[in-house]
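Coming up is one lone chain in structure tokens, specifically the form predicted on its own.
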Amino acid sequence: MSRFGIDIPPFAQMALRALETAGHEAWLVGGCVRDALLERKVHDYDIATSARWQEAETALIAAGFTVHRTGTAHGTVTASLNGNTIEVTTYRTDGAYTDGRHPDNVTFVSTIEEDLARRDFTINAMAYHPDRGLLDTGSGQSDLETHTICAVGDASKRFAEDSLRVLRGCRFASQLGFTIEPTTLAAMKKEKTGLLRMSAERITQEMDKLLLGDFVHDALMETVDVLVAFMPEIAACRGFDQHTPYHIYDVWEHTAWVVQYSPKTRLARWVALLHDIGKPAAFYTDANGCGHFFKHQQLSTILAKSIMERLLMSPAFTAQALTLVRIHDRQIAANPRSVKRTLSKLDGDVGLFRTLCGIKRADALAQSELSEPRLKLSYELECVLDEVIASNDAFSLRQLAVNGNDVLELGVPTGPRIGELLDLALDAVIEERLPNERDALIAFLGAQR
């Protein structure tokens, strides 16, 4: 522990010493300083230095580091030692950002103050050295204390330079629980369309981190006018009154709470975000003025598919998410037969069923007290699931005591009929009309063929 209160791991201290022993100035910068001051776990360490990348490479290799030239055009090398890595970048200022993401060129400068001035938010624009202490050229410390996200300098200019900073601001709000300073938020809204130039992969990476944040509800509520830039489908949810006693929030705030309450996994959080996105399109009122959303699950699935494909999510992940969006509201009785039927529709994926239970639980928590029975049911379903697993009951084709070869031996030709017969056999086992025993199943299949 340094005398200034920030714990610096040995490999980072060695990198600082190596650079300074070679006659250069070096500071820890960015997120590692921010997180250390917040007493959060630091995942990545970065150094800014007066050394040019060639000089940094020489000094670090001499100290025993392995060095990779990961971004020399921007003055960056990555040093590794005993499985630990650290990025080392020359002090610089950035030129114009023609593509809205990367500077066309950089100018290497001589002071850390000039380098800090190019960064995105004040909380990320501080530097630290174990001997010289903390260097804060702006309002970083006070913004940490007041839990505020504030752009460095001219906010609109910062976001016009690099549009991904707009989404990073949203993400920091979710991860840190900070409020975005009004001028900064206004600039984020103004410059949000720059996100349309970003790669889908980068947007998805930031959204993954945002959705997994501990303060995601507040962030979604605060930044919805930014997120609509690449998910225009959510615009209709904002402020949409559901006109039903089962709901105390509009569609968007209900969604934000469901995300907050859902299991902290990528799959659950994306399903929670998209599960009711079709509600505004499905809405109608009855003669008493009560709102209904008939088949909103199907509409939500259609809209969710469009978003996930646009963000280039993997087909496997998309398929799982869309399955849960489609069935999130399906009634499942808390008994073995009903649970096994649902498991069979999920290809026997127990983890997917648990995620479904988590979504149902979060959905109920984000409604009125009238949904208390649904909340209770979500817990009961998981208890029944545990009983089904413990009893070793069959709920997938893999668990049947027969397989496709057995059906072929009965004289059924190769083709879709084999799968159809196995599905019939599984249904009979799930419904407890047949035991999961080979002889009984062979007799059943023989009669059905």
Second form
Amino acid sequence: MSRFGIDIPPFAQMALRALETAGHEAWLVGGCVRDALLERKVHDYDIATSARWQEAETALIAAGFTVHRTGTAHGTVTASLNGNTIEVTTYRTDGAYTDGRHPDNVTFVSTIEEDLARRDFTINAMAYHPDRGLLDTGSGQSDLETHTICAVGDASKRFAEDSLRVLRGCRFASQLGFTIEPTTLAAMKKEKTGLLRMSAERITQEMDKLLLGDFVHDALMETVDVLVAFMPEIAACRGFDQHTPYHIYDVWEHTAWVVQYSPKTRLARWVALLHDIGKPAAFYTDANGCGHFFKHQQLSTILAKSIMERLLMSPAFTAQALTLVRIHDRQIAANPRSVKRTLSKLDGDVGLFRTLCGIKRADALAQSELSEPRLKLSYELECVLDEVIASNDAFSLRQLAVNGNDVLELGVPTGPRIGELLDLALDAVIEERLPNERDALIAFLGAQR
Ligand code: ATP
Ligand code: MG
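Can you return the structure of this protein in the form predicted together with adenosine-5'-triphosphate rather than the form predicted on its own?
Full assembly next; the chain just shown is listed first.
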């Protein structure tokens, strides 16, 4: 951690100076101080100031900033200069946050100390000024050093006031790799059902950040008892022994590792989270006491669908994720024909196929060493995919040397039969029964019709 001050970009220094020149007090606060001390990339700068928003606006405009009144009811204006923006907020304390974004009512206060006391976690409750240095009224600095997430003040009360904080805590654990202080974690669990009042969009936003965190395995293990509030389906996965030599982890820990090992994209991470969620329901043991999860993918798809719909995820994203959940375990041989067959089922979407390979790889890595061949296969599949792309072979209707008009011209009436015939033609090309050539395809379609 840097002990020698924080590098502040010129536009943020200018904003601080502009407010101070006009006779106000101003500090950098919150996430930018935390991330700068951790030497992480800072992605947004916030200033807290003694100025009321009208005064801040006047001072910033005088210094050449453009000012937008982005949240004046809460004392916030956004200042921009040469494409950089900074949020400037009057010192305040907050009422409840029913929208999870802005408090319903705020009280403006006169000191930075009071403003810091309203913030969620000690690591987010520090202020910094280039001349006055760090202002840490709580245990922010030592919590950064010991990698601890600790609520400011009475944890239960703070989480009851604003449930978003509960999920922010889980998300910071995943992004920073910090441990949640026991009293804070206990309060998060106690107040978890408050999350049911939050908008689905807000939950999804925080979950996206959590799933994309560098320390997501540890965070999922630590916070599962909180996340169950809006995904009760995962409760059955926690501690569920798989009774098979292919697995060394219970269903939840396996899931947490698959998320950690999967590609760092929103789609891959959600698929990883949900791919085995139907396993507890699909479980049975055979006469030898060995566990099986026959067709668990189908149950996972049903449960994943209900979670994603509840979280109001977009239909296009949901459809892609459910496709991958449904086929995550499907056997694909490492040969061009088999790869092209799968590609055609994915509408020729090469990116989706790569995500599938990434999920298969992560799935194998999160099993016992008996799954080594699956790991090898996931790499081979991507090599075959590269060969297929380089060969220019057809694996989607778009690449076929005929289209719907050709089928119409053969006298087939408009309707679903056209698509069926084209699918048959594509199958024949993929199976190498036909070349992807117009004349051969027309003859084939004519005979099928
Ligand atoms: P990041 O920007 O990386 O998501 P952040 O901590 O900067 O994390 P912001 O939403 O930018 O989060 O908020 C800035 C600061 O405002 C936080 O650091 C924290 O001090 C305070 N804050 C944000 N949301 C809340 C909340 N729900 N309750 C209390 N304080 C909050
Ligand atoms: Mg921020």
